[in-house]
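To begin, one chain is listed below as structure tokens, in the form predicted on its own.
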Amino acid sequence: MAESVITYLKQKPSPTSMNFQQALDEVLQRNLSQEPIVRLLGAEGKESAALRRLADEEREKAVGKSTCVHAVLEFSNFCRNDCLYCGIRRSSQVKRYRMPKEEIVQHAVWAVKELGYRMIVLQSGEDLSYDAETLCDIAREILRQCRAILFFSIGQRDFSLYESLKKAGAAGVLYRFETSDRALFERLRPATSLDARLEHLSFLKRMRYLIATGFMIGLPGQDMPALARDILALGKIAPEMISVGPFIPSPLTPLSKHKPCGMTLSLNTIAVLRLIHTRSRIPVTTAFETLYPQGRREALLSGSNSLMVNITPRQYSASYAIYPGRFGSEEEIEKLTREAVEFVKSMGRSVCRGYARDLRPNLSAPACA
């Protein structure tokens, strides 16, 4: 899989002269190439509204009204990387924390038993102080005390660590490639390699992990053809969950003076992804909710079918400062959970709290309720 993505990314970009309907027809007929996607991403006004409305209809047709409410627990903000866009980069002066193993387990089990979550993403920077033994102990102990789908979002760690985590009961990995533009990737992520990241994704796929991956929208230096290539590269990976979010500048980074991504482009991206990946989980990431006042609602009306709720203990959550003013990072967790569930219902949708077996029919795990 990694080789096919790498080969594809060497293709040259091309301009677009298509009109909106021609581009839409190409995508709906699965004649996927850069030109029609660029045209749809650039839709504005009535065209953008029509694109998003069609994506919402496609969502309901393909996966119904079910909208999952998942949790993310950020257990450490230490990171060995120095990515230019991230507020917890190695060079950042953010206040650092590491949750003890016992606290991670206790909090995750509480979220399952008391708040009703069935899927939790355990997330951190690339913090090597959590070795394979520690992470496996965390996974095993959580699953000993409750039934849940555990995703890990811990970055580019050794293959052997991910093998051990799978044996310990981890079901999925959240591992975004951020951008498929090699030059941009290596400029924004010093001392890292796009090819190595894609190879990790290929390995995780072969291990039968549930894969959540995606990219950032509106990165400084990212043009529309590059964003279209991100979407096409994602198709080569075929993830069960697609995680994308708008770029938000952090004052703790070298990109602090760049503009955030516009709402229309972000929503158009969600809509195009839904038209292509009809059955995938497409969460409303917290970046949408942080950057746009109506981001949660508009993303759900543009093809998204999942919400991610930040359940990090509030003594830590403000320090996981990947960007400023993160949505929900200071609200009471119980209140935030209750509001997310009520919000989904207010939109005429049904709430699920797990990861549906329709994406992996033989998955031995709680299904959506």
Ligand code: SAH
The other form holds:
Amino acid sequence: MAESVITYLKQKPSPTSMNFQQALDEVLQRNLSQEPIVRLLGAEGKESAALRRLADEEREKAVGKSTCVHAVLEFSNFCRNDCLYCGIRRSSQVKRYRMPKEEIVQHAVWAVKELGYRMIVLQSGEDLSYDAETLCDIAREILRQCRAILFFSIGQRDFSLYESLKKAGAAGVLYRFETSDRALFERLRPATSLDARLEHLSFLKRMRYLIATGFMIGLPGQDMPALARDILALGKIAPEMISVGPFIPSPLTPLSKHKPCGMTLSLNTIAVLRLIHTRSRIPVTTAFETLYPQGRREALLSGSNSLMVNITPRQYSASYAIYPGRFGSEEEIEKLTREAVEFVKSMGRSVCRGYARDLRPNLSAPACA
Ligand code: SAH
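To complete the pair, please output the form predicted together with the named molecule; the form predicted on its own was given just before.
Everything in the complex follows now, all chains and molecules, and the chain you saw is the first one.
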């Protein structure tokens, strides 16, 4: 898989003009190429509204009203990387924390047993102090105490660590490729490489992890063709879940003076993704909710079909400052959970808390239990 994505990314056709309807037809007929996608991503006003309405209809037809509410538990903000966009980069002056193993287990089990979550993403910076044994103990102990679907979002760690984690019961990984533009990737993520990240993703897929991946929208230096190529790269990876979010500048980073991503572009991206990946799980990521007051609602109306609730214990959540003002990070976790569930219902959707089989695409069963 990595090979085909890498070869594909080396070809860069130049964009030309196309009208909106032609672009839509191309995408709906699965003639997927950069040109129509660029055209749809640039839709504004009535065109953007039409694109998003169509994506909402596709979502309804393909996966119905069921909308999952997942949890994210950020257990450490130590990171060995120095990504220019990220507020917890190694050289950032943020207050650091590490949750002890027992506290991670206790909190995750509480979220499952008391709040009703089924799927939890355990996320951190690339923090090597959690070795394979510790992470496996965490996974095993959570799963011993409750029935849950664990996703790990811990970055580029050894293949052998991921193998052990799988054996310990981890079901999936949340591992974005961030941007498929090689030059941009290497500029924004010093000392890392796109090929290595894609190879990792490919390895994780071969290991039969459920894959949640995607990219950031509106990164400084990312033009529309690059964004269209991100979308096309996803098609080759065929993930179970697509995780994308708008870039938000962090004052703790060298990109602090750059503009955040505009709402129309973010929503157009979700809509195009839904038209292409009709049955995928596409969550409204926290960055949407943080950046746009109506982000949650608008994303759910543009093709999204799940919410991610931040359940990091509140004494730590302000320090997981990948970008400022993260939505809900100061609200009481029980309240935030209740509000997410109520919100889903208020939009006429039904709440699914996310069983593993829901995440396998191409199942004939409805997306929700
Ligand atoms: N260490 C893990 C998790 C990274 S943090 C890994 O490497 O996969 C989770 C995600 O936050 C990142 O994958 C990135 O896409 C997103 N992120 C980081 N900084 C951001 C910013 N300034 N604006 C929007 N999203 C950001």
